[in-house]
Amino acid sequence: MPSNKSVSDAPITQFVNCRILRDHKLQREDLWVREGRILDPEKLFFDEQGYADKRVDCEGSIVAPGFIDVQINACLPPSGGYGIDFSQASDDVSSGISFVAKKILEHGVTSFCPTLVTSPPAVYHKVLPQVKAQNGGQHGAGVLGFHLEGPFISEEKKGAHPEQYLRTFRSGGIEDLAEAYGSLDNAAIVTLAPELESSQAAVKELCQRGITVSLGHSVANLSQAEEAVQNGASFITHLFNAMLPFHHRDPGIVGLLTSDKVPAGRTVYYGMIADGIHTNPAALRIAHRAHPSGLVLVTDAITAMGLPPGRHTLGQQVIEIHGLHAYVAGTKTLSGSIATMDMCVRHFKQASGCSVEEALAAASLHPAQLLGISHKKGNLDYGSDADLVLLDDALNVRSTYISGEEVWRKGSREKKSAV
């Protein structure tokens, strides 16, 4: 039991010898945590006369908010052989998601959106009710809700999505959503093509339900994309991929990065797969320099992540792995990535020339802002959840914490001692 005069009996942990990311810069100061949340040390010292019950020596590490991945199809251990595919109609999807949630801790991810690619209604109806949003912990990263990528997307830009399961809004939008997905209670993001007839009604309905609408797998022109944003859409799924290329007369969805039709006070965010394969470094730099505050790093990781070369399954498709490339079998169509979030953070910094702070924000603050949860995640502000990732100067993950408790560690051992 703590012997200090704090208003709470809960133990207080002090992270020392670290540089914490706060207010968009790395600062040499300690981080205080109690009951899973970050404390204001001034209030602790002067109002409560409290002090630490436990100290964690970070050994000079960078302490950043835990990473948030809003698009991850699947994951598996580096040794391979245990691929998890969220788009398979299993009777026990939750066990697969739990496995993924545990594995991604080693890559600094503390919260994520498991992603379902285009599937038949029976899969959505079976899978979606099985997994609800939940906090992370020793069992793994927290689940923020599903990202439903499809089936209301363009046939022309379907990418690796199976054409036979693509859908249009035949009944005016709202009824089509219910028919395809069943319940949307556990959905956080829906990716759709805004050029589809009656899609704007669907955009409005989804936003009214508090679901983030993302534009992707689309041949929309700029005005169609702007209309969707005016109706509430706020995200672009893997920018540059599966959409019309930028054209100077009509830049398409890409034009949203600098559009003057975005409502005042609103931000359009965009996902980037910074794996060195999906997006040329020059394109990555163009996007970042045009709209740095909207960039959200995503892995778009698939079931073949970490597997050896050969054929594997993604949803209803067969894919082939060649080195670091994943293709729809028999084609040169890219099919998700086999990247990890920490790898994307490092590549983004190297390729874009951005600062360490910007690279870390793209994997934490920006996705939290996108999902409307930045009041508790994606930053190290006082009162926020103590979801942390400790990194060395090369941005390799040393350890991961959720609610102030260590959930994964690698490399140099942290020295913990009771005060």
Contents of the next structure:
Amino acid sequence: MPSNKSVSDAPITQFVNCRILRDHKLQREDLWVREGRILDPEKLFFDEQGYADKRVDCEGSIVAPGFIDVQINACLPPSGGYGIDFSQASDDVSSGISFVAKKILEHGVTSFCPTLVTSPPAVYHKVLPQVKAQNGGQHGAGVLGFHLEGPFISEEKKGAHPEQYLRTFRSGGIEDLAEAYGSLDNAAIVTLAPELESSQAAVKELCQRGITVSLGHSVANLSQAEEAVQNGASFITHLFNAMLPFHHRDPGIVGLLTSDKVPAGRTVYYGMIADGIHTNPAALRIAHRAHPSGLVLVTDAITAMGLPPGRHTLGQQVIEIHGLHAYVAGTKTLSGSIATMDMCVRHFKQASGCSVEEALAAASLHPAQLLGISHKKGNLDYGSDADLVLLDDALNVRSTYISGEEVWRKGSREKKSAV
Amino acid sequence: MRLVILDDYELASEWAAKYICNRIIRFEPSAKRYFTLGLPTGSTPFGCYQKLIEYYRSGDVSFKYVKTFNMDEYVGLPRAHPESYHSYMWNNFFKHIDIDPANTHILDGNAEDLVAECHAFEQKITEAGGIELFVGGIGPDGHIAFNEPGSSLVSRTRVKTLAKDTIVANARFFGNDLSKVPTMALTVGVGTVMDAKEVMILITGAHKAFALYKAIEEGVNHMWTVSAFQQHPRTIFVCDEDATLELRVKTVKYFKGLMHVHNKLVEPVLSMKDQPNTVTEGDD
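Alongside the form predicted on its own that was just displayed, please also present the structure of the form predicted together with its partner chain.
Shown next: the complete complex, the earlier chain at its head.
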């Protein structure tokens, strides 16, 4: 049917035969999209007297907001397997990120923060200006900005990060940040250890610039962590990993989940790598039950994603893969994960016993809220970007959409039909 | 009148939906000759709408060549408010069927000039060739649309202040907070509905029984405005057992005895799929 719309001539797509995640519930409703955004069909009907140009039969799928991965060290193959990673000062960082951006569409991820582990200043200075925040599309998931994990982290909790490039603050201000990173224009998140001297000034500085500050790879006690939160920090990098364990007289960073010092109206979010390896399911449940609305699923995926067992490079380190585990070569120190986001969503739901809606929110709404972009991402409200993931009841990804266009589909049969 | 009595709400809704379906199909609507349907809102017609959606989904009926005119709408309630009659029609009917939005007409309770809006509505009905079938309900106080007790029986579309009874009855849709219920509405007049070629009133539930009694067993009276349809040549009242509780046994027995005649109107249920002259897409 030809459209008859007064606001815009752009074609309208109606997703039918689906259950959409809206207002924290799965509802049997159609989803309408125009010009890459979710459309209010009632307004379309009464104000514009318009209707859909095209219908997409979702065949009973769950339609959720596209997943957002705020911690993923991914990579690009030089030739054959997946081998490049962002932290190497190569000129192909852009194409490296592009390759990963395309790959993660299969896991339902429509936006992500490419993560750089601790690296020498030369790497940051070279790499950061190369990749700006950009919308996703057929070419791959959208880039929201870098996640800079280090170098201002604790030596004792460096995990797989290269020791020689860790550093501290001299004045805690712009100078240290500029010296280490260069321009922070393309950064979305910075992970640092708040017990480092003069770090609180850096926290304030970064927050003022609109950069999300995350606490991690740290031996901070609860007071230091709370001070950082009061200065603007809002995220915890992979909770439980690379920080002091919970202690009943000083809960450390973990205590932020139930801290009473978090300023009113603010939420502390925390990343969980729900791959069944980084965190024991019982610990995952404790965190989830203590603070369900702050849980953000992250993959912390590394070059190993899709790589066969054996030795590979991550940043300035060499790692080894055994089965689903990835370690710093020759040690038992975990080095990132090889989980995929949809795997994490399924594992989180199964381990925590949470509802489908909660599991999906942990991978979409919560990261969007963390980054302050929930007015356009992470939900299916009218006006939000039409980044979607279609899933079956077991939460396997059937297809992925960005701005209302299909960018990945399991198998290759076309199922769309024009009205 | 025809008084069609079914055992329960579901059967009454189904009978009404089948009747509407058959009327539309027999009319053989086309781009040159639309079927004009007057429509109500509220809990009574909900089941009927559900059945009509079912018939549309199974391909038995299409609303492509149907024009609709709703009876009423609150004044001052934002159109997007979940309790507005626009929202009701969108959620419970329009979004599930193939009607062209340009063919739906609902009074705009937020119009700058409410009186002009009412006149324009009457004009649109005239331009559409009048209403073929006007479906309505009845309030506990015997009103049709928002023609409250005391409304002129020859009234036209206009602004009405709602009676206390009506506000109380509607409070359940506004969190039981009387202060949140709109106090005025735009409504078609009794005369407007009387102009339709045929009128079908749905009445279900014991709480409507007294109103039904007043409407059909007592005289024509502006205090029970539905009684005006005693003077319409083609009226059907579709009700369930509970709604007949205040009627005389004689009345009920008489009309129940006629059910075999009434059922000829809905058996067989026609389907577009069987019509040889069904207009298909591309013919406009």
